[in-house]
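Below, in structure tokens: the form predicted alone, a single chain.
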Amino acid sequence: MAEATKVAVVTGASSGIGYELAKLCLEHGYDVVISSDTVEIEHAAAQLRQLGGTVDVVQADLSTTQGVDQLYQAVQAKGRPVDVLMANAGRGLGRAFLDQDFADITKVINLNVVGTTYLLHRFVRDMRDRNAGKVLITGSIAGLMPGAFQAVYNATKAYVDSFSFALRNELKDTDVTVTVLMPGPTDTDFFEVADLMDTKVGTDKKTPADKVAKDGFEAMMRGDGHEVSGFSNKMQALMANVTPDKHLAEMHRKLAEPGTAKH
């Protein structure tokens, strides 16, 4: 009897890093379940199916417990265990904290922190019970520094980065591995959605999404604890460890303050 194809769940897969992660899973023989809260997820699925393999779609708002439950129940209905979970869904938000709409702030916190935490709680419990599985969580080097003019986003990524290392430690005596991918600025629609296109960080050259995804995928397959994608980002991460927070905040201001874009 042929061995069943392994299953990978990828959130935030309609574009960018998530789409590239789903593509890598298919190329490595996984069936995939992809999720996003936008209708673009169907277009992404149509493109991914051209690679072969099975691509199932769950359009759900993962900033809500109901959306996470919807995804979990859809995966459970397949009757097959999840071998890989890629918690990639996230949202950015630029501009000064006091000038942001609080509904937008809440959305970022609910998706990046609450939804991601609940997603991991639901899926990784099953992995622990089976004593098998790989988890890739998309954090960011933004979580290593105070994010002036991205204060809420950076704070949520600080949570994600820290949480990933803690969860990995709690699972160290199991065969479940947790890897946090910590990219720097990546060539996706993140900066447009986050209203950062009039900033230096929004207009500077960025790392291609497929390169970031490949780095993260390979680190996950090795069972590494983390992956900072790109040499310059590795240097920035190292510098963040020895630079006072007030200086990091000022450095970030020069990247993310509205009106700093290069023309």
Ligand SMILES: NC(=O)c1ccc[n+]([C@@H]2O[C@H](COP(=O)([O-])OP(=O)(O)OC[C@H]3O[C@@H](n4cnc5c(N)ncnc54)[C@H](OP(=O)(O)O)[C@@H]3O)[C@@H](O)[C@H]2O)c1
Given for the second form:
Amino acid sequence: MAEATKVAVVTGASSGIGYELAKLCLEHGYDVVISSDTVEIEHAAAQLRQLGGTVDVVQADLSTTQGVDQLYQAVQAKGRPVDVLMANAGRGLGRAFLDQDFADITKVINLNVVGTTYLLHRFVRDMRDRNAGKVLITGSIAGLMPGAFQAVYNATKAYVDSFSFALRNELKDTDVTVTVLMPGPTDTDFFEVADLMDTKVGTDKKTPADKVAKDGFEAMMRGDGHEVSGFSNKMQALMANVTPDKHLAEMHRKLAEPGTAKH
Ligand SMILES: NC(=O)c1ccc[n+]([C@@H]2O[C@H](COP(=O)([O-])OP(=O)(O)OC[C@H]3O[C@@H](n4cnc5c(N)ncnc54)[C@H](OP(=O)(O)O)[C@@H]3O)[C@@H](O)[C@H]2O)c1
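In place of the form predicted alone, output the structure of the form predicted in complex with this ligand.
Now the complete complex, all chains and molecules, led by this one.
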């Protein structure tokens, strides 16, 4: 009997890095289930289907436990195990912490931290029980530095980066691998959504999303612990390890403070 096609679940796949990750999964023969919270996910699915393969869609707000449950149940209903889980949905939030709207702050924490944690708790238990699976979590090099003028976002990514390494360690005696993709600034809708278009980081040249996704995908397939995409980001990540936090925060201010964009 022919082996069934493997299944990959990709969150935040309507655009950017997640869309490119879903594309790579299809190109590598996976059936994919893609998810995000707006109708944009249907448009992404229509484009991805042109590559061939099966693309299922779950439109759900993954910043809520109900949204994560909705995705989990839709995948369960397929009656097939998940071979690859890509926990990628996330959002940024620029400007000074005290000038941010607390509802927006909550959205970022609920999606990047609570939703991602709950997603992993639900899906990775099944992987552990089957003793099989690959997990790719999108963290960030932002998690390595205090993010003045993106304070909440960087803090959420510090959580995600740290959590990923810990979960990987807990699963080291199983055949489940956990890889954290730590991109630097990447050319996606992220900066627009985060209201960072009047900042240096928002307007500087960025790495294309397909390159970042490919680096992450390959690292996951190798079962590596982490992947910092791109040479200059690798250097920045190394530097962050040996630079005092107060200097990192000051460096981040120069990138993310409103009005720092080059005109
Ligand atoms: N771009 C960068 O420079 C960069 C650097 C490091 C790490 N990252 C991380 O990379 C990941 C992907 O971001 P991106 O750069 O590719 O930006 P993006 O193009 O804006 O993609 C974000 C994705 O998350 C989805 N999403 C947002 N809120 C959601 C919610 N409540 N529930 C479910 N899905 C939701 C979006 O869906 P809708 O469009 O349907 O809302 C979209 O599919 C994020 O975790 C981000 O933190 C990005």
